[in-house]
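Given next, in structure tokens, is a single chain: the form predicted on its own.
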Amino acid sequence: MLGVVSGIKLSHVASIVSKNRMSIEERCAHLLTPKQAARLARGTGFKRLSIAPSEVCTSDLCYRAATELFDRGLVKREEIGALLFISEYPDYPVPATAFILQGRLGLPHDIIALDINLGCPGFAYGIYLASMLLSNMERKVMMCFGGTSSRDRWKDDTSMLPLFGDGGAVAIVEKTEGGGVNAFYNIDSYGERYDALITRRGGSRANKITDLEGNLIETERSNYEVMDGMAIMDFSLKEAPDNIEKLIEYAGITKADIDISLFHQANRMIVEALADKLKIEREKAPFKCEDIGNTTSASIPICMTELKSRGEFGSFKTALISGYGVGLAVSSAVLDLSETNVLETLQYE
């Protein structure tokens, strides 16, 4: 679905990530040698992994995000209008998450507060829908993004166990005085491949395996959540690419136009892969995430938040934005970050 929105800027982006890092060699110590660790390390980029405590939620990795922006004055809690919590990671299956952050956070009671099951995806996805809902309403809209990912991973799983870290980041959406900032949308989605990532067990269809004490049988791999590798690389280097090419034609801009190409930090080989496929420069499309891990929905704004650690992040006039994978779906924008004020990377003590 490809859509243009005016008006509208990514004013705010914060992020949070776990000051805990464990090397993808302790990660994987009852599985791998050190050799082989250190090679599986070199051909995704993840040296290490952000690994939040284990009390810590998603909500709380955003709600300290969120508590940044507002504590250094550059949002007032009476400004947000909604808020978009945008994770695989809930506090509870009921209420949802977004409630819940609308009182820790002191947000205003009259407030659009949803959630929203998305991962990889969500976050050129969440400021489509932010951009939706500006339309029709005079405040600001905040997203929060994440999930504590590297829990959810059997012990046993090489393929997914080195790859996912726990990270959350805030990011706010809001009108242009005098609009005519255009952003560009491209939205596909294809359900019928949504067993490439699942987890299976934990919803309506089927329960978690426990046992007599309603324990966690952690032995039992489908309690967890399984990736077909290959199904994933394949979506990645032929669905992403296809849905930003129509993107940029749809956009009116060439690939030369681009300031800075922000993918889904799913792995450095991906990442690299991409940018070759779409023959853009590999320095324009950076992969920052290989001391924290794939953090799902919040890795695209991690990269940003990192690339400002690091003084590199510049006024970006023309963006490309892409997420792809659970669902599967690919969501991808082009959009002017000449104006958002972006912060380095803070750290969940």
Contents of the next structure:
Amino acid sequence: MLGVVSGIKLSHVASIVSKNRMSIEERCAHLLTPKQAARLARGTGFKRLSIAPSEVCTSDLCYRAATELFDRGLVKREEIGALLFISEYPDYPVPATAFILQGRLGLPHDIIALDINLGCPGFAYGIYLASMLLSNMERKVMMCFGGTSSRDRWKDDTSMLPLFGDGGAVAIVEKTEGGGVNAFYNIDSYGERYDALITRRGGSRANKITDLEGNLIETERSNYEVMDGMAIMDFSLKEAPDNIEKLIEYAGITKADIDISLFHQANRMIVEALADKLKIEREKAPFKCEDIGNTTSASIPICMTELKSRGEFGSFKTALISGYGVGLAVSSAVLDLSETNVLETLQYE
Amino acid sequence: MSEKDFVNKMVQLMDTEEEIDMDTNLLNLPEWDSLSLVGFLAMCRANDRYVEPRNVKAAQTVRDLYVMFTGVK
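Take the protein just shown as the form predicted on its own and give its structure as the form predicted together with the partner chain.
After this comes the whole thing, all chains and molecules, with the earlier chain placed first.
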């Protein structure tokens, strides 16, 4: 679905990853020889993964990132009118984590708090939804992204174990003064392919398998997320570029007009192949999560803060962002990031 | 793309130290694993060759992949 919104901007972005980083060799030591692990790291582009302490939830990471925005005086608590927690990793099945964050952050009571179950396609989706909320709101929308997905990995899964890291991000969307430029969106859903990336247990349809004391049985494969790697690659290099091509045409721009393409940091192979497929220079489609891993809905904001940390976040007047994966779904946007204040990546100790 | 260039590309893609040629049986190569399968699919898509995942999985020789990648039998 194509759409356009005017008069909004992504004003602030903060992200946080674990200070604890684990090499692929260490992560897969029980499955791969050091030589095999090194080959895998070369292939995916992930050398190390951000692994958060087991008691740390996605909301803890988001809390720290949000607190940084408040403490630096970049945003005031009373300015927030809605909080969206866009993640597959809530604190509890009930209640929504957005309420927990609203209370913990000391945000006003008269705000909208919503959880949105989205992973990799979450970032552009979130900006779109925030823009819709802003159409009848005089305050700002805080979006929280990310996941502690490293612990949703089966111990013998060589396809997912070396890819996923933990991270969180917070971004603020607000109205611009005097209208401002347009932001264009294209969002597609392919629910018939839902089982290409799925955790079959833990929802209402099937409980996790536990022992009599309620401890998760770690040898039970169905307790953990499963990915059909070929199906995801197929999707990321067919439906995702189709979505982006339509968006570029709709926005009335050419690829040469795009200052930067921020693609979901699934792995280096996908990011580079997507750039090649779209005939976009690889230099303008950065992969910056080599020491972090795939952090689901936080990966694009983390890419932004990594660019900032390395002194590479310029004034991007025309930016393309695109996330693709779980759903299956693709969400992309073309927007102006030249006024976006991006912090350097924070470290969770 | 010549057969020689394709073989070199596949050595690079699979990141293998094995000697391979067009008739190498992929099933005997430990490096023809899920990483290489998705890598080959990505290489095809990036070069505007639409190949089906099931056909990549069914490939038996390097030549099968060459035919898929180039369309030349």
